[in-house]
There are 2 protein chains.
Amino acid sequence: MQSKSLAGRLPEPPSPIADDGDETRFCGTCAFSSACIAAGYDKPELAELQCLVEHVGPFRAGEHIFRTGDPFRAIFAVRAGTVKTRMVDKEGREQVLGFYLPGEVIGLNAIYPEHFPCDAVALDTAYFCRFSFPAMSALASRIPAVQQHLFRMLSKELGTASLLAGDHSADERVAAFLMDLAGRYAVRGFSATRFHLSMSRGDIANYLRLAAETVSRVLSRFRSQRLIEIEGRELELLNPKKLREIGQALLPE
Amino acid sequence: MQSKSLAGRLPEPPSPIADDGDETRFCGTCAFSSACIAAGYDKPELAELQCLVEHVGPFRAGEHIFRTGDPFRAIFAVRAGTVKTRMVDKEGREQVLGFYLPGEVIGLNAIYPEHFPCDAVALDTAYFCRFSFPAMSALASRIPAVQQHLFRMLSKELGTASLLAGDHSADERVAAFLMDLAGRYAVRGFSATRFHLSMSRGDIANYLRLAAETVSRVLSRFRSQRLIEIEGRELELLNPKKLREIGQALLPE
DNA sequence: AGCATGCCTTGATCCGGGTCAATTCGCACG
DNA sequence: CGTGCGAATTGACCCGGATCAAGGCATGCT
């Protein structure tokens, strides 16, 4: 509908949702899915893992999944659309702490403090599976697997914290943004050279410590380079090898 | 022994050791301890945390206690001493984590990829409690309280990860970290305003992500405004309040 | 249609902190 | 005792990205 002029080039990417729409196996592609197979499809306990499930949505663009200081009670996986945490200060100034795609998890950074840390924000239409955290954590003390599943989550997102913290160039930033996003919608399924942003250019900027206006001339110098073709929030990865190797020391291994 | 000239205003403060030499009990400042006394000293399953816990070291300053890849069997309460976690990138550049303290815990953020994904070096001669990662997963699954303690010790360090993330002044980053330090020495029950700093100037820098005449030149100026008083690594804060303020966007609530 | 609003892009200017360099200090060493 | 080395401090200079400002281009509202 938008970018007509792009809409040639760049048709309409299937919209990503990460379920296949069957209600008794969950979503193939979600972050959980290890877990239930673990669980095994007929055990008893798979009764249990449906019971302390539940899908909420949708959220419009704008409306908020959580807010900070909402005690914590669940964590939800993306089924559909996209969500940002951001944390607020007291002078009101906005920080974007992440951006979830389909089949990615938000909320486990609440089970410490007890209450949501931050808010979280839908960037588009979205919708969730929701996990009561009190009955996942009881599951997890009879599955194993389970428990296993929630200490990997929690700790692999340990590791993904640390990447924008480096002191790293502009260049080096967005690029590695682009190429993790990519590397995200692959592991789901999704093109990994072609998909939409949903986030504006003042939240890449945000996230990344930025400023928007550094994020639109490095994406314009991105396109004038040949390594990307973005109209709007369309984008086309065109160098993809280029890219990761200007992100590399944002980027695992 | 060392800053002599100073040594008449900046007694030595007593060495931060988190270990009340009571080989049943544990560490009485230690981050597990909740966890031991929610289990219960008397109970049989206190056997057990005994079975999967070892005291390791000493290490000596510049030793690993452990190096990026190797496999993850365990995880590391700090007994004494002090460590920092870094990683180092493929063109050699070193990259500081963080700085861990008696009480604290090292490797959680090895439980996904199950290799470590950093290295650990003793910032000076260090003593560590040992857990085995399977004993200890196995022990939450039948102890509730345990499998709590793991995921709130996880989802912690998920909060605190995010702290040197923003884009702050170098002011506000260098207040920050040492009130940082005094709120952590302080719930170990150390001297909050008196310490020593167990990591040179370059590894406060690369930790805070500025180059270290930066933090020298902060840390000159704070003495001057009669913010601190240093001399060499002995520091003692004149100012708490105003520091916290300084650093408040860094710190918690 | 006419206007307002938000998002994005591009240009001009400025400044915080990085880099380079010189010096000092403390300490381990022969 | 000097020597050498690494850590720390301080000064001079420079650059990447923030900030300020202006303009384009959608979309939504009246």
Contents of the next structure:
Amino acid sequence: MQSKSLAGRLPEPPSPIADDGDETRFCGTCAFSSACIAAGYDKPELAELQCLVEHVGPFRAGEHIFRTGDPFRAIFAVRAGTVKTRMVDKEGREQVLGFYLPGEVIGLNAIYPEHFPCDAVALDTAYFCRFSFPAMSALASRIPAVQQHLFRMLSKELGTASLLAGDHSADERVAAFLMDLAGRYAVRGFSATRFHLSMSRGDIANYLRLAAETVSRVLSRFRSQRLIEIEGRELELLNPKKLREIGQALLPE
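Given the form predicted together with a further copy of the same chain above, what does the protein look like in the form predicted alone?
Next up is only this chain, free of partner chains and other molecules.
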């Protein structure tokens, strides 16, 4: 078997996949464990509250987790893989709304209309915890920390949308995107400097409201400046401090 450290090759980063936990321990990327543990609840106590969680998947790349207009009955926490949300207009033009990593939740924007307002599409093989929303609402009413966690996740999505609507340069947008991904992986215990980009250049460009050629040029420039190393979709951040400085206008304090 050939080594992955041959000249010019980036080593492949560990795959961010959740374990299943056990009877007393939350799985590694549980979207709600931190809130529950902080409130003093462990896994057996949550079982007694009858918070029904269903493991679903696999969904292969390109498959839908839900579609625009589907009735809203559950939210989905990503256990493994990456997901994009998108809207498609009457002319078939796609607008990418966001990307979701292990430990993050999709479907929160359907709470009010009670129908999903967008599609969720797997970018690679993905698995989920499906939370019945009535059961989750009952849990939130008993554990304020869970309710606050839901509110924080909703607030973060709204904040991201408003930032992307601002007047920012391509360099700022791409740098902020890379640093945002790095931070989200780090929070979940994965590498903050080496990771796989599950999304295509076209999807990144669409999300950042840029042309795909512009994103490619910015990545090439960052590479020539020794800010990143990139091969295909394998990315290494060589100078995170400088990238953060470039994208600071779009990043939280």
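Superpose the two forms; the largest set of C-alphas matching within 1.5 Å is the rigid core. Worth saying up front: this structure is predicted, and the values here are computed from it rather than measured. Numbering follows the first chain given and starts at 1.
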Is residue 150 one of the residues whose C-alpha moves 2 Å or more between these two forms after the core fit?
yes
